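Next comes just one chain, in structure tokens: the form predicted alone.
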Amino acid sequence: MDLTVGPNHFFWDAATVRVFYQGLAAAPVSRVVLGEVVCSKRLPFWQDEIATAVEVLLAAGKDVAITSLALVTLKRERKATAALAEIGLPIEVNDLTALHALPPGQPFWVGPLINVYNEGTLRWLAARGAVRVCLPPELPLDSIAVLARLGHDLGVAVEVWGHGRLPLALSGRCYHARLHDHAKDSCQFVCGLDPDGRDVETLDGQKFLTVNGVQTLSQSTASMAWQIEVLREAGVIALRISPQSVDFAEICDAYADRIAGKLTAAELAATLVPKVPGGRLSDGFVRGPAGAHWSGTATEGNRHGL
């Protein structure tokens, strides 16, 4: 089992992006997915950093892929998606419309925003050219095990969401813009004010979800700290670590140590809690009664709500 760094879901300026990917060159991760997955309006602000990041990461021995948008709605977005096939790197498909740009049989990766919920879907994607699939983060362990075994038989590497606020939904409307009394078309890029998303509370003040432009995320940070052994036994090839704005290199180091047996689950969790936005962890989709459940609650005294 190794580590994949997924695409950044948040809006960071070019300088921040540059430093982030330079830092990943020395991180104990095997592969990195670059590109804009949430909002095409953000891309012009940092797209010039992509070529340099690819060069740095490839020189460091990382596998690199480019993501498609997760929600393609505009003509310019369709053109940009079609152009991905000309880059010469593997494409990670996060919207099935991206397959129109790929010749049948051309290898590609599948991101966690594609609903790979059953064997039929995985077989179809493998036949179309998929060589790596990150399963949706809401799947339970039993389903993960079935798909991981099938992936092994099909020659498809199966990974799961290992760390990061969970991508729950995408909308045609921009929550961040509305919060600041802006229309989506004149959003003034206010999502950049919240580099790890903006928390949403219930009417009684309970932290509930996180918004990131047009995207809804979990408020807690999903972590497979307590699930490494069962996921490895299930046949999972890699954990996907989703970028956050602070302490990311240290987080990658900690997960690598946990996979290597140098840290216990409790030690990894103790390392993560002060580093993640909001200080809350969850893993309930894998083995709990609800997504916000945390397996370490009894051991760590780490209280979690929805």
Second form
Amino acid sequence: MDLTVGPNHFFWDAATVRVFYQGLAAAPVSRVVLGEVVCSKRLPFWQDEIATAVEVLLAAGKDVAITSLALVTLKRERKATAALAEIGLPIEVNDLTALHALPPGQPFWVGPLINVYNEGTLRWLAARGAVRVCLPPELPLDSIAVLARLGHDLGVAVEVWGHGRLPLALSGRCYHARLHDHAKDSCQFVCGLDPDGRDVETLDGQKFLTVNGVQTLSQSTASMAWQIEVLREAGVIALRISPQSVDFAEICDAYADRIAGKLTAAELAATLVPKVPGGRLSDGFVRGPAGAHWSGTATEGNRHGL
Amino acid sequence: MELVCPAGTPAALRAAVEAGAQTVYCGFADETNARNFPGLNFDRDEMAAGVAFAHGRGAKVLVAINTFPHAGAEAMWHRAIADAETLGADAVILADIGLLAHAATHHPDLRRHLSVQAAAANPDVINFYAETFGVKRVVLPRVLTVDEIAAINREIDVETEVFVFGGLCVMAEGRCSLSSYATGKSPNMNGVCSPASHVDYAEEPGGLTARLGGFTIHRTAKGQPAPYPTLCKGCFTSGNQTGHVFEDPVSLDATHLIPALARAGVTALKIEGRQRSRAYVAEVVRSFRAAIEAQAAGRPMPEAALAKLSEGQAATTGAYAKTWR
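Switch from the form predicted alone to the form predicted in complex with its partner chain and print that structure.
Entire complex below, previous chain first.
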């Protein structure tokens, strides 16, 4: 089992992006997916960093793929999506629009925002050229096990969401703009004010969701700290680590140590709690009554609810 | 334009057809459809009778099989497609790639519509579904403006169907796991959103509190109407702001956009509400049928009848107007 760093979901300025990917070169991760996945309006601000980051990461021996946008509606988004096929790197498809421009048989990766819930879908994608699939975070362990086994037979590497605020929803509406009383078309890029998204609590102060432009994430950071053994046994090949703004290299180190058996689940969780935004973890989609649930204990400073 | 009406029960199906629905849509009573609510939907005998009733009156029946099959349990979804064909359905409404591929291979003569749950939001991806799986109609996701719908129709050869009335998803459908984050039950996997089984009400000093999976969704003062605690319509706090962060507790009402949607090249107008009573369905269908006929004849919209439908309800035209975003 190894680590994949997913695309950054948040809006960071170019200098921050540069430092982030330079830092990843030395991190114990096997591959990196980068590019804009949430909002095409952000891309011009940091687009020039992509080529540099790709160069740095390839030189460091990482596999690199470029993500498609997750919800493609505008003409320029369609053009940009079609142009991905010509970059010469694998595409991580996060909207099926990207497949439209991809010649059949050209290998591609499938991101967690594509609905791969069952064998029929995985088989179809594999036949179309998928070589790596990060399953949707919503899937329970028994589904993961079925798909990881089938992936093994089909020659598709199956990975799961290992760490990061969960991408729960996408909308036509921008919630950041709405919270600032702006229209989406004149959003003034207010999502850039919140490098890990803007938190949304319930009326009783429960830490619930996080908005990031048109995206809604969980406020808890999902972590497979307690699930490494069962996922490995299920045949999962890789864990996806989703970028956050602070301590990211240390987080990658900690997961690598956990996979290598140098850290226990509790030790990893204890390492993570002070580092993740908001200090809350969850793993309920994989093994729990609901996504927000966490397998760890209250001593990790992570009690559910208030 | 064709009016596509909800039928959550055999009685609602008959009421919709009698009220003038050209087409009804319904589902089997299990997790294969996205309105898997207790007491709703059709067993196989009811579906056969419903199809016979509709066909006898010149109406069509679409069967929604629009959840995403569970790994290891695809047989239930495959059986639903086979049964829909055997029972005489005019089309199936599908979202999952694997199911679309299965239906195209094993039931090539059964017409396939792409569910809103597939969130196909541009001409490229719609053409991809049409070319790859022989999809004949696409139900558009509720993230598009009327102008964008018109632009899409200029670049595709398949029909489009859009929602005009009823419950409103704020998120791109089929790509939302907010409900399962709070409750473990999701539209994609279980055909439910914010399920009643996970709702609790409590009389508290601040008012009637509605919680979903333990998360407070809203609190209403005594005597105020308490909306159902649908997660994305809840009242939350962010920073120093408290309010409906995602959307107010409103429903969709695009009746006034019927002429614009017709000009945009839309084939069918869809009414949400398989969970609604047969009396509600009949009234909505009658009003919309009148509106569509007026539109086709170039007469003004029957304002009074349409206004009556949304009486006492907060309504929005949602993403159809650009300012909503």
